[in-house]
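One chain follows as structure tokens, the form predicted on its own.
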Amino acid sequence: MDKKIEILFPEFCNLYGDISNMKYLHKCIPKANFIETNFNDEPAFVTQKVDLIYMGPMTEKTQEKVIEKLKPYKQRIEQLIEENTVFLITGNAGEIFGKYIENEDGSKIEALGIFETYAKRNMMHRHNSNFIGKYEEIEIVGFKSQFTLGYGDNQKNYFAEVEKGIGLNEQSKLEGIKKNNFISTYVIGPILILNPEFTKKILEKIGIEEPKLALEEDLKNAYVQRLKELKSL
């Protein structure tokens, strides 16, 4: 059976070129059914079995709209997480699944509340940094560029342990959220193109045995070079 990949709100959630994650995945599994769910559509995951749900980074105003859009489906999202559906959530999209997003004036935007983390905005200061972190046996490489930092306890459900850069915030060495097959990370890049072994893991999680990547050798060579360069900085 062909795999079903849902891309949430690609017309909005595509900052930093992270939609290239899905463009690359399409090259790896061209027979998969890629569903682009626009903002005014009902998400396919509400009524269909979806193998992978992807959402990328967005503007702060869009975050608030997406939270309201997804609130009616909170229980369904929690059910899918418990059932081991694969989620890949990149950049500030992950903040939507936390408790709230706090503005500089202290006002709070209530989020979905699925996880115990929360975010604080600082629109006058963009954090930029390189990143290396350990996810299982894989060293993840990438970048961060964000007006928000995350807070809260992710010790039991973090995505990667930091080797270079920051975790949820500048005092944290634990990056992102991972529960079952739900992965949320501030790391951008796009992460699937920069990390071929991680991409294989994602494909394995959706049930593809011995996955073959598009341009695999080129990506592996670039990964080795990039990892070496980032470690030397």
Contents of the next structure:
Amino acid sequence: MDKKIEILFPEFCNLYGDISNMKYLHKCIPKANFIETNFNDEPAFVTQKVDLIYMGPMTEKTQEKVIEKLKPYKQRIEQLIEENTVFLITGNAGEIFGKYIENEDGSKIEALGIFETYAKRNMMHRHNSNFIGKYEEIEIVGFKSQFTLGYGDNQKNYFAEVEKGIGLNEQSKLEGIKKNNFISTYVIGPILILNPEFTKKILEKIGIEEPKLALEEDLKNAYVQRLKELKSL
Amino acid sequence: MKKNLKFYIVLYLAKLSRIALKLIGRDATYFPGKLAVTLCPDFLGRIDKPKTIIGVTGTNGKTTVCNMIEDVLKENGYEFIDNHLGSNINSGLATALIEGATLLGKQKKELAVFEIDERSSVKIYPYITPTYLVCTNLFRDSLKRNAHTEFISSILSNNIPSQTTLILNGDDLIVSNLSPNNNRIYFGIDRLKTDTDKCENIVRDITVCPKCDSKLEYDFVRYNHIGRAHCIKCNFQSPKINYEVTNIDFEKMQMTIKSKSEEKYDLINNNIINIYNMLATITVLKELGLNQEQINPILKKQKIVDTRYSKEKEGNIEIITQLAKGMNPIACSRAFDYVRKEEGNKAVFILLDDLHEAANSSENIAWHYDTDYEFLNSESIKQILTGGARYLDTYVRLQIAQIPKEKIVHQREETTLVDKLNLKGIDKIFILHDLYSIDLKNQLKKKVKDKILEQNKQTEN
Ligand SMILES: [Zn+2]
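The form predicted in complex with the partner chain is what I want next, because the block you gave corresponds to the form predicted on its own; please supply it.
Entire complex below, previous chain first.
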């Protein structure tokens, strides 16, 4: 059976080159069916089985819209997480699934509340950093660039252990959220292109045995170089 | 805001520091203003300002537009202060105002032309009210600094003073919605033959109506979100243009601008970006009261500075250098589009590393994936040569754009790339470079010229 990949709201959730993750994945699994769900459509995951749900970073106003849009499907999302559906959620898209997002003035935007984490915005102070973190035996490399920092307890369900850079916030050494096959991370950009071994893991999770990557050799060369560079900083 | 004792002390200190720096032969375009705004954070509010202030902001083109405005004004005998040697943030404006002020803090000149960084709006507009503020365009820029266009447009709209008359790119729907209650004048370019119905770019930052969130239907797309559109539900649409290019004659290198009357202006080159820059310049100068006879003869003499664009012929091969700011996906995409649309067989050097980042850290390369490398996947582009710290990443990116391996040369060392340049059948060689790699560009250009000369000698023998 061909795999089904759902990209949520690509017309909005497309900042920082993140949508390239799905373009690259398509090169790895050309036969898969990539469903681009626009904001005004009902998500495919509501009524069908999809193998991977992807959502990328978005603007602050869009976050509020997306929360409202997904609220009616909260239970369905929880059910899918329980059933081991793979989610890949990057940048501030992860905040949609937390408790709330707090503005500078203390006002709060209530989010889906599936996880215990929450975020605080500081629009005049953007956090930028490089990242190395261990996910299972893989060293994930990448960057963060964000107006928010995350808070709350992710000790039991973090995505990666930080080796370089920050976790949810400057004091945290635990990055992102992972529950079953739900993965969210503040690491932005072409994370799948930058991390070939991680991409293989994702492909395995959606049920592809011995996955082959597009441009595998060239991705690996770039990965090795970046890891070396980041470690030497 | 009143001038208090502290203000005068800071003004004298800043003026003294300027004299001292100049005496020892140091650059005095940065420090005096920096000192002033550090010691007296509302310094910009307390110092006198010229009666008329022209501000220029926007992601791309603000330096070029400022330079053009200044040249036309100068040639027409206008006296003004400007920040073109200094920075475009609050301290740069402060330096210019300090230099232009008497010891009593009064301005000696009645006119100012300021380039203003978008991100610095919060530190500038509370104190400085531009008479006219030109906004050239708003695009994704350095994601580390500028995040996204919604952030930049909201800090502009939240800070631009209500008395300022805006001179806006009406073909940019993000720009045309800035500070909707301000007085405004739009410039734009009517549909061109090269415009399309569909967006070819990866990035388009406005796809839904800012009023009602319904889908926007584009009447035509020029590039990214530049074009004209209307909402499918409400009455929202691209604005009515006040200064509109109705015709471009690329053979005669002339454009027709329709405002209250129709006038012809000579083009400096055929790049659409430069036509927008000229149009913005002409619009603000006309609003200031200058006429076509005062503007055109000077504009047509303008040369785009060598660091931005140069064209030279060596034998039968043209060598073109073009600035394509790294980390600025739209500037790079425009450069790639320019290359693919030029006639002839081409070889392209790509030198887009941020040397500062390369020296200190691993560059955040996310912007490569907002950039239309796909445009380089063209039959007429025979070879692509890339070097620098990020050469392995660029190699991957080029291949993701479906460019065959055989066409790509990638290596760490940039200057020796020329050794692998294949001149056979090549009509044009492009060197696309970053602001930080001007020296490198010059070195490469020289090596390319030498290689062509060498080859021509061999064929003569
Ligand atoms: Zn509408």
